[in-house]
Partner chain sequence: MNAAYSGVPRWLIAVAAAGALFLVLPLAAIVLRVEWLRFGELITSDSSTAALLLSLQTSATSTVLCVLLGVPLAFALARTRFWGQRVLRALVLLPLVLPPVVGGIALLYTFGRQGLLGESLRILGVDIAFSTTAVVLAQTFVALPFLVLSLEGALRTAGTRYETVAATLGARPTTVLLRVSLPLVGPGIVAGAVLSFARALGEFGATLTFAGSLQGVTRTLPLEIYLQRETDADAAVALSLVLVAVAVIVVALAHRIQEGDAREP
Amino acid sequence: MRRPLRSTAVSAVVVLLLTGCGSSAPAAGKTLNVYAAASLQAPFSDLASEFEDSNPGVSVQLNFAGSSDLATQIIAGAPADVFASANPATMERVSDEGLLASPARVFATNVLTIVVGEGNPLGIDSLDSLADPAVSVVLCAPQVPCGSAAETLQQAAAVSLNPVSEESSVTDVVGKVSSGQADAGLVYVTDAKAAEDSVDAVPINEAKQAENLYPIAVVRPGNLATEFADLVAGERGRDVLSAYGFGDQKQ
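Chain structure (the form predicted in complex with the partner chain), given for this chain on its own:
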């Protein structure tokens, strides 16, 4: 009795291991894999469900992460159909590998804004007021898109900031300000809008000079991928994106 029981247990373990390792893709219908910058989470979730409604049987799988992580994944062979990046440079990395099936086109813009604690206790009203050494400012590190935008903005506005910390993500900048650890931070308008319950936004006059462009491109050729990119870059896409604070390049 013992031996069969043991081998059953062993094969059960083996089966568990094997099924655990296999990826579980949805069986029925077509799946469209959309890789999008983390900042696009809200508008792309809306657009994806609209797309599913108008294309019965199609399921849109959204993969949100930092643009450069996504680019690395796509270059490593991840099955992306559409890629929407938070900056043209990252899109270029994918394009340089010859992995784009369509030219990239800009579908949205984003600008930086100052975020401060609720009620703006220090009365911060401009980029200049952040240069005061008594104000502790948190920026994104120059290596990440929001940080390089902050550098461009400082140059354009001829202001030099001494950050107390250079975070690797927008979330961390907002977190440091909303928790009161820092007095102010620079993030995108859309991030400030998403966090409006915990921080206040102060617009920057020079913001347009460090405008961030969001390109989208088809990675694996296909009608669905092209249609989805068209939806995002079209009239409807613009409406949804602007509701979340994104700008329109044609403005």
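This is a predicted model, so every value here is computed, not measured. For the two forms, the rigid core is made up of the largest set of C-alpha atoms that agree within 1.5 Å on superposition. Positions refer to the first chain, counted from 1. What changes on going to the form predicted alone:
Rigid-body analysis on C-alpha atoms gives a rotation of 16° for the smaller part relative to the larger between the two forms.
May I ask for the structure of the form predicted alone now, the form predicted in complex with the partner chain having been displayed?
For this one, just the chain is written down, with no partner chains and no other molecules.
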């Protein structure tokens, strides 16, 4: 009778050991909520996939929208673990509410370009061309980083534009131009590159005068959030972002 008891005891120990090993598996079943500017969709999707591959059991949930909208959501209590904005001012809104668990750091830059319909049917060649009343122009809304950059650019180039609409994100601007609802729009060079099959890009000489800085910060403290922010701001993140047309970070 003793032998079965000994076997049962050993089995119980094995089960406990296996259970213990299972519970120590890093980040099993965890979800990481990343809120990021719409212009970051392509590189962050790639980086999220790599992060999940390196952290089995982790699911990275990406929420893309205009930075201003995301900041409003986070301030209202949205469960963001990481926030990546398209300009420092929007990040400061969240910081001023005391909602950042780490200092924000800049990880990339971006500049504006003109997007036009395929073949550039109106022959638009500069920012001045967009001031022609015959050209229908669409911009980002002023409260959105790309809209703020457009205002800065107009001031720097001494050009005044009268948009037919103001959109909440750069992807909406691209959509209006690619669908023919507008003749031209101002978006980031990265968005023009991503949509090169449906729109053409026209460089802007004064673009550097309205350069956007992209900051990232941890909102809810945790190892996964910190590791993802480190990935974005590190060498691998720079390589992926550069492949999509983003400029290098500024310290």
